[in-house]
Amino acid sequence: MSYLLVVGVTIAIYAVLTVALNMVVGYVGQPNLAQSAFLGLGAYFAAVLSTRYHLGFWWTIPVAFGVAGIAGFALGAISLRLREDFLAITTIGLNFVMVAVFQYLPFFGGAVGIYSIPVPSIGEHHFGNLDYLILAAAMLALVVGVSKYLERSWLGASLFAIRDDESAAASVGIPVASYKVVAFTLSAAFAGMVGSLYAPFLSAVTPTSFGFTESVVILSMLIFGGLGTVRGALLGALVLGALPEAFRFISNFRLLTYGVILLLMLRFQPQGLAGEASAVSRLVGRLASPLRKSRDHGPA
């Protein structure tokens, strides 16, 4: 039970990544591959204040978010002044230089990273698995409800206007810059908030686990799911989330497991697999099109 646990925080945690990353690649169709690097400060942010300073898991929580949030927000106004192409090298460079900054500033514990991060706890209860996988899925739920409002929302529908058409939607009024930035930001302080938890439920933090390999392991769940879908972020990180506990005799050869499902995926169904108008979409709409139908014609 206890490695199931992990396993479904662990999921939970990739989970809040990707419906975040979902603000930035689904809705407004801007290239990132940094969102480990968010990840990354937040669980730093996170681990240095709780260790060195002493404070509270709690306290950690908003710090992380904001620190986050500030460097997706320095990101977004750099977006505004690059093609697609160079923003993806952008990002991809942002990674490596936290990578850098991590591992070479001793602020941040150098190369050996940092250590016997404590415990969260209420009162005089410290966390167990269990407690870890309640509260990742609160995390979940709060950035999954996040996403439903903006999909629903004015601000929704005009990101996905700069999605599809960006010269089209400044035409009509919409203000694509400070949209793409709040996007970016928002992705970013939802990756910190989550690298909060990451930190103590891993009790230790080092430079390469926060490298452009999970950012791409996390565009990866993204892709596969389904772009601009809350279900189709939720179903890749599940899916890709729980693929290398069942096949661990091929843990070595994960990167290229992934990198040959991306390849078919945009090969052979471009939406992800419950992405906007993908195959499984389209099936589960012709299978509720008769429960539709029965209930619009059924007894007043």
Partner chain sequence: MALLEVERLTVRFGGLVALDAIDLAVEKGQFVSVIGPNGAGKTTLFNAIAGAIRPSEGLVRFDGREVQGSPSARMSHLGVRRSFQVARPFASMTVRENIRVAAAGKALLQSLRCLGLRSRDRGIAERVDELLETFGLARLAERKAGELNMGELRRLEIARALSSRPSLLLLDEPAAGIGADGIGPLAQLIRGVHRSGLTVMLVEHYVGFALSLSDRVVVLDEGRKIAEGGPEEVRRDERVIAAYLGKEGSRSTGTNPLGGGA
The other form holds:
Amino acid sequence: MSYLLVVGVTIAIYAVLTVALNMVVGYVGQPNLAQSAFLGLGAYFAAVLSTRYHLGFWWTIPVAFGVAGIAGFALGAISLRLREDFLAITTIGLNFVMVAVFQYLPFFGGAVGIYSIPVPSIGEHHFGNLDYLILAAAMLALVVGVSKYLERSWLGASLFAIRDDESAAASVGIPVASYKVVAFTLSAAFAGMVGSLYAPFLSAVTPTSFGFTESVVILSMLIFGGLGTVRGALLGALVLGALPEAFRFISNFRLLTYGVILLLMLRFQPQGLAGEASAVSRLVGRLASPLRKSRDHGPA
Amino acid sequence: MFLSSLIDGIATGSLYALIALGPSLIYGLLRVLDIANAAGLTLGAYVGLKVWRATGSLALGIVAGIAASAVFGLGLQRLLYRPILNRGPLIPLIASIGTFIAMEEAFRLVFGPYPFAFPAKLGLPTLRFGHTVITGVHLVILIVGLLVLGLTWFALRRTRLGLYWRATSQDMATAEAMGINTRGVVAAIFVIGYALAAVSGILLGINYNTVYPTMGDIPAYKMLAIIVLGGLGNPLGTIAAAMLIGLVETFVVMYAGYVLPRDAIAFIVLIVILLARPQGLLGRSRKAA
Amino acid sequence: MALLEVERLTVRFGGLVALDAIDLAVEKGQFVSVIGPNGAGKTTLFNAIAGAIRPSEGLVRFDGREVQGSPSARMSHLGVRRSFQVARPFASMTVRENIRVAAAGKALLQSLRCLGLRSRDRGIAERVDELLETFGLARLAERKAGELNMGELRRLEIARALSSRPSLLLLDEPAAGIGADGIGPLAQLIRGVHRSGLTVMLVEHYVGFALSLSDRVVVLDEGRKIAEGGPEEVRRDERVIAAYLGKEGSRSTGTNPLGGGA
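One more: the block was the form predicted on its own; return the form predicted together with its partner chain.
Let us now look at the entire complex, which starts with that chain.
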């Protein structure tokens, strides 16, 4: 039971990261291979503040959200100057720079990282795995809700327009630069927010747990599930997150499995399992369309 | 001290140039950032080491390493890159990263997680001039590096393949229309690119006397920084950027100590330079027509 | 007062002078065409006015305000909207969404309003329905713009440009890529848009098409303005005929290359 809870928390954390990443990669079509750097920033700030400065757990959540958001804002601002390949490489580089910062700044505890992060509590009750799961699910609900709302807002439609054609978007009055920065900021902030949960959940943070490989894993989940939709992001995190747990032999070569799945996906099903133009969503669309038609024509 | 560091920096730079040249040539042709090239590097090192151990001949090891890496590169190009090239620059990049990460895990499964020593003797003595010391390995790296780079320059400028490479990298469709066998050019460049990776892998292995599954990590990402700095797809710029990074790293470590890990320096230099010159150090800005 | 005034507008790419000290003025309600052979600088002129490129020298005055060098999003909010020579739809979005997002106008600049739900804005929804109807796109409203054919894309682009009720519409070769039988209806649509009171500037390669619609015609050749006047005047202008003959005489069959009607 407890083991299942741990798996559940892990998957929920990955789901938050994937849904958040979708705001940049899926909605605006900007490459971002640095999602774990933002997770790391959130986790590290939460760890440092709760161990060294005895800040209460609940306060570390907004701090992690804010700090990662500021970093995302900076990346967004940088992204404005760079085209696709260059931006992709810059985000790859960001992972290495971030890991270096964690390793070398004394503030972040150096190469050994930070240990014995206090367990969060509500009153006298200390967090157990079930509490972690509930909180992770709440964070997931929040980021899914924000994504869904975004999709239906003017801002969201503008982000899609930017993804499809930046010059055309600018020509109809969409402030391309500021909207891109907003997407980067939001995406990073949510990744940082879940970091504040990740740190006490692991009870320790080390620099290398937030490296490039983790960023690739998160992006793989998104591509596997399908870019551009919340359901794709959720499905990707669920399937790829549960796979190593469901098949124990896989956990021994998790990255090989992810790599191969990613390659097969890119090669044969680039829309992902449930992305915008994927086989699944076309199927759903076809099944739903007779319903929609009958509803449209019904009252007439 | 200064001179030692200078030579150290140039040797490091030559090694980086060897590593980055293949991906740079490949980027020039296909506009793919070939991170998986670093898997060719690790593969070359493992195969070279194993064959050297089995036969006692380093030359045989190098040939076998080159062959294995070249076959891998060619297969990758045929089976993975070719079908997904038309999907923008990001999909092939991500596919390449996926290949690289999967290959690293495969190396771990096949060869085990522990590092192997690679104590091959390269047959060159350590030179001393007063305080300046050049180790035999560094000497070999310098010689091989300068030789390969010179050959590449010659090949690009003076040979038919070089001409074809330049024509194809300008515009593949036009090159094809002019009767150039672009498929052949792409295949040849992948063979060369992965052969260079294998040679760098073996040199790296001997230099640090260690071969391990993730030895391609640092070269993979550093080569990215280098080919971007060199102005994507510009081989001579790549060589210049490799030298620059090699020297900057060596001197930063020498004068400022380990303020930051050596391997983050390349990316910090990269990010700073990209912000000042978004088209890369030697890249030409794309003009509106 | 002229709605749009361009003074000594110059655009250089490296050493190449694409536009050389162009002067022109467009009165409110006018229909002005810019014609000229390939490479004359027509699209560059549009790009410089619409903010897609920054002019090297010169002034652009819109509604009395100096706006040269303003980015295209700002030009759009000031009331200058454009279509593109090669259609640029938001391919993954539906036809309706293409027009709707373009109709939001200044709401996109206000942090609270851009967070509003699209479906809540009744006024915009009505405007979008009206445009879908006018441009014959109602039937296609829920289709992805990426699936449309060339003629449909042209209509979508114009509808999208009109969605925010601009005061100046720039049309960049709307007839390009449309078959001969599509040109008549397109001309009708554009004429209708102009008659509704909008000021229109049109860049066109098909001279007859442009002359049949315009009040006034500006002729560019190699980045310079070589003639300006009413359609009949321009049709007879020796310099214009020479410019066209020089460039495309071999392809033209009649003695007067400007003779073809729409």
